[in-house]
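The form predicted alone is given below as one chain in structure tokens.
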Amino acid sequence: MFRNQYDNDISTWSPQGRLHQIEYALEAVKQGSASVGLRSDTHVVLLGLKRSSGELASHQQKLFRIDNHVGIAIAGLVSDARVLSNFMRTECMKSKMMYDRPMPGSRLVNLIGDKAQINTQNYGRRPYGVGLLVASYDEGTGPHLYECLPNANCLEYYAISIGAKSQSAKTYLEKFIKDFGAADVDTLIMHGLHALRETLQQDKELNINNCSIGIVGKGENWRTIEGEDLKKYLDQLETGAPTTETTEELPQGEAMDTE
């Protein structure tokens, strides 16, 4: 993908205001297994799609457990995924043993950012080639779903997708997107397996071994599911059961860009 003398570093602008590097990162974001995050108004839900080198090889590992309150998908670089949650663990630890208190999800994610964005500033560096879903539950303020991208944005969501054709399963959390807030669990998990599904290549299906969910929310610690537990899901989901009582399709917006 090399493109002219201007993508060498990350320090470096071209003449039409960009920053190759950058680009780059994004697109290595792009090409990663889809994860998927949504939130009602008392839980927060994370999916992600997993890859295998091979049949003899295991899948790789989509989601992680940063905190009691806190968990991430990613989608991109595993290694810097390693990298970072490591970084979000330490972090978390210091606001327990300093503060004695859980660390806030959006100071969280803003740490992520400031350390995300040094390495698009200074030579010599690269920018980290994933990016984040992280979901939280904070006391008093309730669940909270973020996306971090390797050019240091963090923003909100209600719901969101990163990776690989991740646009078609935001086309399906937009059409829904007014059924979330009252949602229970299991309702947020089939919609999110709906949407997850959006994303798949045509002669692949949803399995158990291919898919992970991690969910956190009020009064329930990070936890994930896999394996043999996910089978009820997919199950329902082969089967075709509603998601919702309502089929109505929202207006359409503006499509919500990784970029």
The other form holds:
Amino acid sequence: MFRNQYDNDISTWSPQGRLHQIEYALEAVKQGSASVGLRSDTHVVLLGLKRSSGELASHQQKLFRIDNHVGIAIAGLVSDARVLSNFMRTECMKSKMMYDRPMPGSRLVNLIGDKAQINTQNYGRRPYGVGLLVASYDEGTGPHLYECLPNANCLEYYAISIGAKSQSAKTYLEKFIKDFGAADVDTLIMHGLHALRETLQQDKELNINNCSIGIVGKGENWRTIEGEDLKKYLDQLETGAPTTETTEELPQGEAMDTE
Amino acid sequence: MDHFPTNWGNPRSEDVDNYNTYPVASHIAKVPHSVTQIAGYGHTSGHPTSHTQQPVVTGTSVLGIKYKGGVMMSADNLASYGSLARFRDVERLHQVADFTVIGASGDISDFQYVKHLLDSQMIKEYNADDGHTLATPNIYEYLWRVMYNRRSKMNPLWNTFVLGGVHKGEKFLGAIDLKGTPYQSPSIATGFGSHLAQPILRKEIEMRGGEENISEEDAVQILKKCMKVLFYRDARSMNKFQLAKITDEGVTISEPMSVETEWAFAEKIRGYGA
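Switching from the form predicted alone: structure of the form predicted together with the partner chain?
Whole complex next, starting from this chain.
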């Protein structure tokens, strides 16, 4: 019934110093379809691969608008994501109401972190089963991209992906990271689509139904590109290889810290 | 002791339930213990809950004007206790942030409370240490929420505040009163000043064809002129006041100063001179 002796509840340590239930929650994120996020000096783009349970069913929602300057992409339990996005929307409204100020992305992410941490330390609770990519454009500090996980880790990234087969997308992003800084929105989107394509199963292709794109940036409110509007980008994907290729092979990033 | 002879022989006013609060808050009838436990019943002394119904120690007018390059504000250093000039060294202009000054007329203790609230907010922002802080319009919005919230509890903070500042190259001058009414204008004067100083401020701006044509020196002279008029005619004012200057360089609040006054004419006023 249990995989081992120490995973009966979240607040029990294993002798190796691990909390198994929390690690299982991280697995839930890996089972969701992939989401990709990448950032230039002016914009953030989020992309989601939408699953459908069958020919007759609609596709799931991967991107959520939080405020004019914030949007999220999710991987994992959609119902948990809806709870979190509701919370984030409320916090953004509070900031607008109290201070006439758009909620700074970093503070929003910290609030999520505090909320998720409580679920990892109280007996009888469960961690959220969803990972979030948070894109925000803040007054003064510009574009930001964050990843929030069930273990309450919230980190900022230049580019990141979560969900099933997200490692392939990460590999792509690491290869082209040098191009992102100065890239315009369309280039950023194309890089995003290429990264997202890496996460597909063998016989699948990206189409207007199974992906969605969200953009926020300088002078631009959060907007999503879905359905027919995706055509112009997907057509480019058919014809060409990556838009630009860095001449030199980039050194591999250091191994991830285990904290 | 009741000093009004017509009241002698009548029941003392506090023995009468003037507002027909019986039985909820009657202090005449014995109220059952279970009733006194009801939330909002009032105090255990038997008196109804009461909120501030008048200010106690008060400051008079605050003035503010926009000029080329910034905002200037002025308030005297007096805190009156009724008509008594009780405290003569009170600073009614307070720097909130790098580019924001608040000025207060009305109840001084309520102002001290609001100063504490705003300072706490700024400390919170500083501690977050994430490159974000509250600018003048943000502080204005917050102050507005605080004032409106308190009036909605029927327990207002008895002040009219003036907030001056500079943000993103824009000058900001706004007022909020005890009912949470906000308004912004190129010139603002609270209390007695709204009758005596505001017309002068408006005329000076109009005469020059807008606030952009007022130099810093002009702004000082205009405010000094208004403070003089107020000192002549406002019996709760004092000839010792401060000026606050807010530009994109930052905030400077001056040492207390005074203006030359001429009282020889008073000799000829009946009931005033010798």
